[in-house]
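Single chain ahead, written as structure tokens, the form predicted alone.
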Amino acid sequence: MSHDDDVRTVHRICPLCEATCNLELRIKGRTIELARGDRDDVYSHGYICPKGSAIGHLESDPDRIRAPRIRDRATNTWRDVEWDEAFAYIDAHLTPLLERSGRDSVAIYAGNPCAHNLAPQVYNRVLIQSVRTKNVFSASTVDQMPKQVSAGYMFGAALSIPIPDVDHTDYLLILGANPFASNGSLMTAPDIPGRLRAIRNRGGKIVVVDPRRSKTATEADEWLAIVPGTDTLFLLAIANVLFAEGLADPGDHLRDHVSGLDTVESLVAPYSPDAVARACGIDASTIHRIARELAAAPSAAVYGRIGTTTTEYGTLASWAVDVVNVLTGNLDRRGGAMFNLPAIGGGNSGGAGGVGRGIKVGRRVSRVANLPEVFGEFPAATLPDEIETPGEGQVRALITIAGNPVLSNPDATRLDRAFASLDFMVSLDIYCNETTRHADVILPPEGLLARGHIDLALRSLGIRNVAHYSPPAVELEAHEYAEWRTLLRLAAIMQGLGSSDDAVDTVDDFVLRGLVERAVGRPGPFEGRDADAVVAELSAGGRRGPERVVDLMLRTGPYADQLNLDALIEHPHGIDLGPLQPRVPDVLRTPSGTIELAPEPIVADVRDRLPELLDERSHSDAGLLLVGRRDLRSNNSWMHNLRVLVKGKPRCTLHIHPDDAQRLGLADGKLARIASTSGSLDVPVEVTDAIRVGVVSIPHGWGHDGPGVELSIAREHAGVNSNVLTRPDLLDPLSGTSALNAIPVEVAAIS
């Protein structure tokens, strides 16, 4: 590390999307002068997207918060303060509130960036346990939670998510995903455009099922313009064909490890291609053909993403994806959908494989809407209920960690109002944005170069087994405070240990000690060792914080014989651990020890609720349905304050098919009013044939013109907040995930 002004080169994992590319940064002092792809990286091989190349702009953004801020509620003005004052202020307000109103009066919301930063990945759980509140929320229930629930039921663990082996597959069926823009999601894969093009170059085929002709659909062999929200019907019709034509065969490698085949066959019986064709907007002959192509391909994988998860049937669609992968014999084999084995281990790699406890959800319900808990959190859609409804357990304070729920959650207008009514709010963030403007205290993290980074959750979703770590490249400046210390200092306050920095090391040591005692008490590399000796070994050289925890994970993980943190530091371009390998049955943690194709909650939902969707889409004119979209230069609401990423043609527009535009009297470039039962927006029209008739699209993550938002460039390109239109009552009941797609809307020209 250095403080001088010499120009030098460092390598760092890009934390701005799920691709986890490695960057080569030319820095002078603390300034990033150039960012480009690391050509020597074992995973990304020099690939970089516009977000990665703009990382220096993000670091130097003048609107970034650099010091703690406290808001004067009387004047609604901010002042910068020292760290000790900020934590003392939090202690003085939150501690009495807890004593007065109870632990559940404080809620926690964790945003999407938590999955891209080391400190919250390691210590968010510590803070949550310290608050001891039931009211935990996150961006998961406006994103991927249905896939975690279906994977948990089928394979026994929430992160046992099958990943398309895109580097070896011959046939890829993509539903509701746009990897050319997302860089892969729940599919960690640098240079996904190059990898997808390679499928076609080697004679394979890509089929995209999406209401929009996205960039991915344009590059594919075939685009099927499905009716939004009907992916489950389409997939079950494929399964129906596989059974009806004797093509359903898990393969020799799975046949003894699958249960529920007969139940699935009976479940899909009503959903023939003829039965679902009108509902999903894809003709029966095409569904027959796709089913036969999947079964006949030398290898194939089905992949669904946010367009399938953020609907009222998200868990069923996620389940149906892997049902088809199993029925075609493509689960857990080269070129199919496979399970990663991350270096830090996980819920499906430790202990005895092949059997487990499975998952449990619904251990409690939310106070107001009676919605079940899923993996320790309640649906984000019910957060305003908990804030606005009086009674015991009412939320009166909120801690947000790198999230912007006012833009990302449903019924945004109400949520914005609810946040304004809180008694106290703390936000960990780099900006005063649409959410954090309501905070009483904003605590900024240190700069990118001053923190260590390793992807934990995302490495469980990689298309290849690799390991990377980026150590800090510069020392903390006098005004900076490590984010991991911020989280643990808040945890200390919640534990009644006071606001002093001295308490941080106490909590950190306690956390590590607990993890070590577990490691020495169970089978593995540390079994039977002296806990004190292990703690001392991990703390050598003064190391502490999340790096100690990561080092322990590596030393007790699947590659413990070759990996520890020092080894990763010595390999700045990463360590290649090899392609995905078959893992069944060892990967399974279900009570039966099998792939459970017919979990009872899913079976019940197919029988009780899915007929309603088939009937509704088959026998009524649904009118216009709203879907979202994303752009390569955005990641949700991130990075709209960087001119290099928002310049050019406006992106927050209403996509509408020419036939619908003509029928409604809409003109390209003119304003239209779009309305749902939750609200209305005025948005510029963009007429395009790259969208299905009857469907309109607005990208999410925009709407930067609210009062008090300190994002000068984003304000110039404000756009509109599409979640003004989404409804809090439209939820997938199995996962609590909000329906952000297939929203019924009305559109009219503004004269």
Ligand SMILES: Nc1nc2c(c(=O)[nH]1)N[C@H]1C(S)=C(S)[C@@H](COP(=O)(O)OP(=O)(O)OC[C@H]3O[C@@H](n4cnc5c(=O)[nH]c(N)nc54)[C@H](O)[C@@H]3O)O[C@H]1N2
Second form
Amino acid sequence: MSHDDDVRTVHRICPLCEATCNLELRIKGRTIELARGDRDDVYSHGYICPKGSAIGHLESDPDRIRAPRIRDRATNTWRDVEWDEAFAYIDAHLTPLLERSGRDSVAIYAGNPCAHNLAPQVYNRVLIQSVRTKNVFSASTVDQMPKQVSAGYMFGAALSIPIPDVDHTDYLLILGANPFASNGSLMTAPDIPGRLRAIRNRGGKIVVVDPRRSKTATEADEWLAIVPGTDTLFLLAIANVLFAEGLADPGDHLRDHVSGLDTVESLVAPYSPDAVARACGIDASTIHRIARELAAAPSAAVYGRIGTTTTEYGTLASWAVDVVNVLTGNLDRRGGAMFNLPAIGGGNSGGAGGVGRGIKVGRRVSRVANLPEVFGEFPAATLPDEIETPGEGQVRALITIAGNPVLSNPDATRLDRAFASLDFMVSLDIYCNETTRHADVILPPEGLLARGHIDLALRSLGIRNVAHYSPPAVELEAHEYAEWRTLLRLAAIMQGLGSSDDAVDTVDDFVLRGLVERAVGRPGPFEGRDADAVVAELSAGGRRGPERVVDLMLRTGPYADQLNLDALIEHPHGIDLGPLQPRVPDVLRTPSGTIELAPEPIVADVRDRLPELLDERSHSDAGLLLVGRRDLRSNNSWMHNLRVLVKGKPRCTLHIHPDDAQRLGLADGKLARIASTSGSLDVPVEVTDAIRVGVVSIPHGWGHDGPGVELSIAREHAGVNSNVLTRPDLLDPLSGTSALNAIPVEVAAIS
Ligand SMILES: Nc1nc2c(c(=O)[nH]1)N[C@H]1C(S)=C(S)[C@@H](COP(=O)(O)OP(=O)(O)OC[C@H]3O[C@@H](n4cnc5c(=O)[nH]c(N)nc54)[C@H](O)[C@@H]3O)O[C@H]1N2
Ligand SMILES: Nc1nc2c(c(=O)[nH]1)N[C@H]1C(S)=C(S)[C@@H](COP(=O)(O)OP(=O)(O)OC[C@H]3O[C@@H](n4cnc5c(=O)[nH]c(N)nc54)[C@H](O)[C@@H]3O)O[C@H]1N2
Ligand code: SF4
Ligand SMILES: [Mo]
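Since the one above is the form predicted alone, can you give the form predicted together with the ligand too?
Okay, now the whole complex, with that chain kicking things off.
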């Protein structure tokens, strides 16, 4: 640690997106003077994007909340308070509510940055368990949950997601992802643009399936402009061709480890290229060719992202991606789709491998809409139902942790209204924004430089095995409070332990103790050791909090012989643990001990629901379908308050094809009114041929001009909230995930 005016260089993993680039920061005291890529990093090799460079602006943004604040409901005004007062206030309101209305009256919503920050990764679970509410919601059900469900069924664990081995593949089929803008998702890889270009430079091929000609599509060999929502049909038709032409072969390495092949063959039989072509808007001959190319390529990987998961058939599409990976012999082999082996361990690396309990979903259903629980959560789409519908178990209070559901969840107008009706709301956030303006108390995290960082889930999704830890670079200032302590202090309040800071260490010790007892009780490096001794060893030097838990994970993980937290501290540029390696059958945790190609819930969904998709869509009279998009300089809803990122031409526009624009009398730069059954918006038109006829696109995360929103720069570039248009009734029943793409809309000129 250093004096305030020292200029120093520190390294830390960028917490903004999934790419996990290592930043080299020149800091003076607590000010980030310069951010650039760390050239010595073992993974990112100096790569950085405009958001990473802007991290100093994010940290010094004058609109950020620096102290806890309480809202006076009568006057709707905020006052800054001391931490003790904030927690006492929460205790005084939430504890009686819990007593009066029961545990389920408090809901939790965890947002996307929870996956990018250490404190929530380790302690959200503890808070949830302390509230003991069934009403847990997160951004997962507006994002990747379908992939977790399909992977869970097929491979036995929710994070057993096959990752395209982009550094070695000869052929990459990308559906519904735009990594040139997003920098990759469920595919943790810094400099994904460079890695994709390298595929083509070494003679490989990239095909992009997307209703929009995205930047990734322009960088690819081929763009297939699919009708939104129909990727499952396209992929099943590929499988159909593979069977029909005798090309379906999981390969020698998988032959004894796959079950359900015959079932899949009969399931895909109706989905020939001819049968799906009209619905998908892709020629039958093209589908035939892509199937043959995939089968013939020395190695190939199919990869699907947001455009495949956030649709009404999200789980089926996610499953179909891996069915094709298996059928072409590309699952679990170099250049195909492979499994990571993260240093912190995971659901598919501990204990005896090769077989397990698999996953269970639907252990309970939501109170109002009867939607099944998935991995401990209910669909975010049904949160307003739970708030607005009276009766026992009605949600009356909400804790949001790094989430902005008013801009990110479907049917936003209703959600906004529902939040306004709550009896009490606490938000852990850095801004007073569209969501947190409804809170009674906002609790800000400590500055970025004052916290340690290590990625947990994202490391399970890496295209290489690597490990990094970024220690805090500065000490907490007097007014700051570590977010991990905030989470545990709330947990203590919810456990009835009172609101004092002392309880934090008690809860933390209890959590660690539980984890250590499990570690000494099961096969692994700590098996049979004395729990007290292990706790003492982990706590040496006064270590506690999330770092102490992570150290335990590293010391009991797959690289325990070479890795612990101290080793990572000595390697600020990361430790490379090598390329992905074949992991079947050891990775499997399914009850059958095989890759289950035809899990029963998926088979039922194909039989019961998929036929509708063949009938319904793409019929040219079906009107317009709305999809989203991302921009490199934006990050979901919360980086629009940095002038360096929002300057230039407006990004929240309606993309529409010239033919549709002409038909509807829309002109570039003019306003159009777009409406769905949920709501309507007026949005500036951008006519472009980079979108399929019949499809329109608006990015999400905008609409910053609401009352009480304290984002002065974002307000000047407010844009509109596209989730006013997305519908609560359109969701994937297997995962509870909202359809945020392929929303039927009507568009008209505003005269
Ligand atoms: N229509 C449509 N909707 C979408 C999507 C889409 O493609 N189309 N994408 C969906 C996806 S993939 C996702 S992940 C969700 C995201 O949905 P959410 O997670 O609900 O929304 P974010 O915009 O990520 O909001 C993150 C919040 O965390 C706060 N924050 C940032 N850093 C920190 C921190 O260190 N600590 C704390 N406590 N708070 C912090 C920010 O101020 C912001 O309020 O949106 C989904 N919504
Ligand atoms: N710059 C930036 N980076 C980000 C984010 C961000 O907001 N901005 N958000 C982060 C988050 S939380 C996530 S989850 C990832 C998401 O990462 P990506 O999945 O790569 O996200 P998008 O760029 O939205 O790309 C989705 C693509 O799917 C297309 N699409 C829409 N509907 C369909 C469909 O039905 N079928 C097909 N085949 N395609 C369709 C869209 O046109 C779009 O090009 O990005 C992360 N990185
Ligand atoms: S690509 Fe993602 S991780 Fe890398 S600098 Fe940009 S925002 Fe940060
Ligand atoms: Mo996401």
